[in-house]
Amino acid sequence: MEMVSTVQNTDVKQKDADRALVVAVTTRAVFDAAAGDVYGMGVAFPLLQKVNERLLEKNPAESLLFDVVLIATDSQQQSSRIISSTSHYGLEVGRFCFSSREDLVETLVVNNVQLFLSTDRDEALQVSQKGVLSALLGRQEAPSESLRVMLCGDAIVRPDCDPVPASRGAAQSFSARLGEMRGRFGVSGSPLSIVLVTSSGGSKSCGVALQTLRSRGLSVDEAYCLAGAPRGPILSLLRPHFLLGDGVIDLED
């Protein structure tokens, strides 16, 4: 078994560990392999710093924030490069960890990850699987102004179709905490958006959805009843971050 390296990042404020949403983030997801001293940037565009800093300009006191955990599995790659790149870059890890795939989950559990966020559909759902709440990211064409994320409205009204139960629990309390965070902000120029989409049910399905979220104290910036008709399509429109609450979806398909 090889030894799991945790790297706290001294260069920016540790968060609030009581208040903080956990989230991590594989370096394939945020580096592209390029030749030089640091790596190119890759998929993930660094939404959660923006959203964090416009919670930070509103209130600098604000404890509610990402807490963004880079973690590393590839042993090509250098942590080294991995360090510098992220500094290069400017953005804000609060921490590095260097793990084999066999000791990934461990990794999360012992951190207190309460988000995966990968564009590795297996290892996404292992993690998932293991009961840690983890999302496949989307590929963007172009940069968002908004951290965009879709909640899926058929696991909120039916629980125990779940294909993933064992992050059931684990997508409740993080929607219910990013909701709160969303309520930092008013109805338009918000660095976030929560999206709610139903596929089944018609429209009193929806309506349930939307009942149980705003109970749980969350609001959504909008909500699509698809009535049966394929998700492909809406998500090619509003190309969301990623999705919750509905296994791990390859956004893509």
Second form
Amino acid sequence: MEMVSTVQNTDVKQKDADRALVVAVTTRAVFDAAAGDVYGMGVAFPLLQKVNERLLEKNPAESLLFDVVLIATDSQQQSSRIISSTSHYGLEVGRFCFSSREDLVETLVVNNVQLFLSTDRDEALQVSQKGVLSALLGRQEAPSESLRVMLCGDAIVRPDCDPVPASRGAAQSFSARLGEMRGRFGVSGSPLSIVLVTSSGGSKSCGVALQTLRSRGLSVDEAYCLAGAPRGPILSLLRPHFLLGDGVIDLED
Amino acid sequence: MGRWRSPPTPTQKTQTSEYGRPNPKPENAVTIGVSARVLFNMETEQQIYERQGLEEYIKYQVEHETQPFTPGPAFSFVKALEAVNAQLRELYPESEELFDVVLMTNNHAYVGLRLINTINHHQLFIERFCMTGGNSPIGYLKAYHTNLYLSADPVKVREALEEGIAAATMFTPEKMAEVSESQLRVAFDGDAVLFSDESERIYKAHGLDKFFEHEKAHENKLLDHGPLKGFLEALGKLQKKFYGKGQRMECPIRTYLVTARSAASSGTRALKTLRSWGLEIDEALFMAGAPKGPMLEKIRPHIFFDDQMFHVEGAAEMGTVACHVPYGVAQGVTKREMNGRETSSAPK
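Could I have the structure of this protein in the form predicted in complex with the partner chain, to go alongside the form predicted alone above?
The next block holds the full complex; its first chain is the one shown before.
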């Protein structure tokens, strides 16, 4: 049985384990295996780093930062190549985890991962089903001023369905931490943007979602209430980097 | 491994609002996008924004979250749209050919709860909204198949017109005249609103008499269409639904043409053009250059569209909710000059 090995990235200052927001990303989301180039997540990665930079600017002793863990489950990818590419591109990765697909969830749990980002839908679903908050990364081509996180309001408003989605608790605590992070910045010029979308239900439902989020400490920047209108056209305008909701939602609707 | 999937998006048909009625699909409805500042009176807040900046504005809004705004100039128009919807639903319970009002604001979602509380307080049936947090709402107008966009911000209105969306800048009259609660009345200027500005160019270059002459000479030549033609068309489609049920005389939608053209000379060309487009207008008032204010005061439309600020102001002075369509030769500013100016970033 393959062992999971975790390697700390000595190029990067380690984050406070209790306070940091641990985000795990798969290597496949960051690197193109063949060319070894940074792609896909490559767009969101600098923005995650920018949030950290801006947080530290405001408070050099800030401990609520993104702590990025790079997870490799693909035995095809050489660990040395991953580490050297990370260094080459100056990616602020705190740890590398070399795991197998079977051990993925355990690896995430052991590393206290609060959000798992992937470009593989099945992988993200598998993780979500086991109670770890998971999201698909959007294909972002256009540059963005801020990291755009979209929240699906329907998941927030929906009365406890049967069965309650496994990652519901994880989603709630993550949004609270994210809210705390967002609160460090002012209304405009924030490197982090929170966007709420409710697909079904009318304006009252969206109001409930806004209030619920606020009670968790998360203030939203933009809000869209679709009341049944198709989500696709709006999603392509909103261009979120990832979308958090019940289960895993495709960004290309 | 289970094949657990995220919950499917509910089908459009089963989509219901809190009032238990389905929301029409955007492409079936006549979608009206209204900004927050025209739907509600936000003058106090606007002043705070202009004098003290965004953070103070947001703070004030949140502090007054449970205090509903009072109605703005678009309010009675929206109420009338809802009254028409109620009657359409009675006659055609399954149809999605209804008005759909979307709140289209570039306010931040921090102001969202106050806006939602206000919508509930006034019992408005607004179930769709976009609070873009400072970004331009223009892309969203297109995504919602918007048939008409009303805003207090002329910059956004111009942007919308450039994207082919009927749009107008709404002004608040000092005193708003009482309007019908059961019959929607919409009044349009002709040139550069329903029709292109081609004839208006003649008027601008050579004066009213020459304009009348030219129009008489060309009375059989169709005018090109203007930015609000599509909206009149949408209204006509809904009117025909009432006619189909024998409600022509008491139709809850009534349209008016209030034009500087004269019945004797230049009016014919306008009417012939409308007829060729298959469009009807219930009443055509040919002012022959006289002020429109008093006529509008008699008609009491919920909304009046004109391309000339002179007429918009004249109408507003007499209590009509008048909107400026910044299109055509009557605008004193070229497109290039507009782009050079500071674009308005005030929350709308």
